[in-house]
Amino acid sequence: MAEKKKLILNCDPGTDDSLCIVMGLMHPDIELLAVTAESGNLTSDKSSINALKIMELMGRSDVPVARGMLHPLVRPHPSDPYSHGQDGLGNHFFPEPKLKVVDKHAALVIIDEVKKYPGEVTILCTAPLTNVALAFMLAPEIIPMVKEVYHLGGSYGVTHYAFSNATGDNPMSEWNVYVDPEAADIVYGSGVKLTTIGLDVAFNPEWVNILPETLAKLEKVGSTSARYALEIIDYVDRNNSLPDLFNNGPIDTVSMCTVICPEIIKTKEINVAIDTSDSQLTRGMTIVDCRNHFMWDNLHKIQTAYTIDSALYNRVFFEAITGLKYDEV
């Protein structure tokens, strides 16, 4: 039997993040370490109540959820203009939790898990990066002992719908970088083994959309991690798609079935930076210098997705939310 990933969850449920949630805890490869909750979609104290709404509706109580800073490192924060719902879940409103987040940090978690399993934990950020840039900050030491990060996040002109479906609150930006592009700038250029999910892939239409065969299946077992996740769906769809862009797929879920299952993008380098001016065209902007001459040395060199395979990411998708196979059923 394989070893289970270690994976720390960084989020900021929101819709999509918290289908992200039910995933990690599902998937019988991921051990989920912890969830630190960002000020993003919503402020931390409300992404974190989130967090421990969905432990609750799995059952489960044995994964902390910390809470991160209320804002972004160097701003206030941003209000965001993608619609999650009145309570960020998609107006589930479940009754608040009796759980309570940890008493301690959401940056000290990362360090603290990074440090017990050196070399093991990948972190997955489905949000801003403030949690990670601060524990990145505090503990420089731990960085070569992070495996390996993914980030949901920034657009990189792979495709057209990386900035027709711009997220952030400017024209050229994506929300989890817009909101602490401070914070993106730091562990963008921190050296650590860094892959991006930029909206060229992840609200790219054409390749993330939950199937219908995808759907039945999910009717079919009728768990509550399966009649969550349909619901999640139906809400991204009748709130989010246009009349002539259909496009169901919670945005967040490719990154998780990414960590799950790498074989489902493919990746190439790029050199980036982060646009931290106050411009309010740009600012937040994952500026790729891709010139054939004269290119600058000096930029952020990570590794970006550039496609995904549609029908991988389905089934992968189906099995960490149900945690069945998918030809079973």
The other form holds:
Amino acid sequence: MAEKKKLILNCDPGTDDSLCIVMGLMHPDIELLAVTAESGNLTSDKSSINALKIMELMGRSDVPVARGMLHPLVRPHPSDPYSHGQDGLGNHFFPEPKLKVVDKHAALVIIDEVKKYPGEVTILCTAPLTNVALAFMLAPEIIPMVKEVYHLGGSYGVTHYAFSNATGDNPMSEWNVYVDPEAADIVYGSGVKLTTIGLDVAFNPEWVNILPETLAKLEKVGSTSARYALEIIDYVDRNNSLPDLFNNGPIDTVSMCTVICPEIIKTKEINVAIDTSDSQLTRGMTIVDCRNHFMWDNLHKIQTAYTIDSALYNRVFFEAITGLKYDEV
Amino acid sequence: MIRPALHLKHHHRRPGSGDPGRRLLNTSATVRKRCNFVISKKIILDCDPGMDDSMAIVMAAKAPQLELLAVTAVNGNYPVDVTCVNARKMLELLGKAHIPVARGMANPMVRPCPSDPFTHGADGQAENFLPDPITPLSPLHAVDLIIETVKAHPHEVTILCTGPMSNLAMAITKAPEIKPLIAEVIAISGAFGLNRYAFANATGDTPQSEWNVYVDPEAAKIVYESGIKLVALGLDVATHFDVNFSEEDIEAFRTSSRPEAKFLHQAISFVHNRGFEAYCTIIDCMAVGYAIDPTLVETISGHVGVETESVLCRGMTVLDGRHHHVWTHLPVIEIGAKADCGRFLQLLKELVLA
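Please give the corresponding structure for the form predicted in complex with its partner chain, as opposed to the form predicted alone shown earlier.
Everything in the complex follows now, all chains and molecules, and the chain you saw is the first one.
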């Protein structure tokens, strides 16, 4: 058996983030080292409690949850126009958790785990990059020790959903980058091996959906995690921005599935800059320079997803939620 | 529909909509044959020649469907002292020296002028080195010539902007009463992300901007937000690789007896020698083509903001294409979405060779 992939999940649960925690706990190929709670969909005081609620739902107390920054590096925290429900978990109203967050800041947890397993730790960020940027600033020596970073973030103009589904509070930006563009700029420019999955792919209703066949299998399994996933998918489906379209894919799960099975997506290198100005129109925009001539050669060179295997996404999603083989159910 | 998911209203240009006289202006050959006369659309060409602006002058001055009332020169591709000379060189080449040329703004409204990384040659006209003009400039500043011309023909004048919008923005700031008197503004302006050409060919010195807006974004913002009917033909339609000439076309220009055809031939050779495609010589001509025949370009309407604050996005024309939370406070303009490049080229070739 292949060695498990060591993972830190930096997230802001959030409905779709909460499924990523479930998947990280359930999938046999993943060793979830820690969950670091970010301020994004909710501020980290609330998102860390939500992470603990999911731990208790899953009956797990072995994975530490750390609280991160309460607000972006240099800006106030904006409020999210997209509803994750009153509790941030699709109105599940789980009981207050008995588990506690660890007595260490999220950024320090990231630093210590990376140093404990140099070259082995993958960081998945389904939230703004505040905690990761802070860790990179506090301990730049860990940057070459991180195996790779995946970020569910940005809009790259690969498909028109990049902007028609823009989630930041202006026409051109994605929420996770919009909330803390300075943090994104630091991580994107850090030299760490980085793959981004933008709205182009993750919020593409033609590509990212949980298919009826998968839903039926989840019903059949009926475990705690399967039932929770069905409820979140239903919540996403009822609250999506395109009520006339079948569009139930929990966005963040695309990135968790990619960590588990990188072949799900295809990526290409892009030259990108983050707009950290105070421009109302373009703050947080991930600006791709694709000019034929006079291209700026000093921008961040990163990998971004341009397509996804929808069927494989469904298989990996199911297997990560249930811990079972897709074809055996 | 061009991009159904955008939920933007898609307009097929309807000849004659609004002004009854325009039915005749949207001439196809058949309409012209049925009429004994042609009612011309009165236009002001505000430009910064520039080789492609020079070709826009050729089309505007020769098209029977248009009545070119004035050419107003602005700083842009080259300083205004060069562009107002080049405009007169072109009109003299065409034997149209009676059309007034006015010198306009020497700088963007609030910024220093950037230098254009794309060269139009030592003379700004693809090194055609036309003779120095002998016609004097209009005694009026371009801004005042625009104001007076619009007031002399209320509701009749279409303004074509193929350069930065400094002159027009100053005119409507100085004399806001002309705003409702302008029939329409047709501009080579912006890049709206409707296809890959929009940004792959970005001409401003930021990744997603078009040169004319990039040079004077504040002026563009004033015009976009003015309430004047604006049709913006951006890089999405004006730098299409399909807008290119065949070997036969180029040979026809070379062997033509018309000096403007030889001018275009030299311009094509000039850009070819520098590794660019021939479309660079005629980008601005799309505005004139659209003025002659609006069916050449399909447009969509959309909410657009002009970026004036960000260093990285300066001059970007931000189209709000969101399904939800659309900013309706941004002005609605018409945006060129798809051009009939074949018919446009045919029109251009006929006018150049006529």
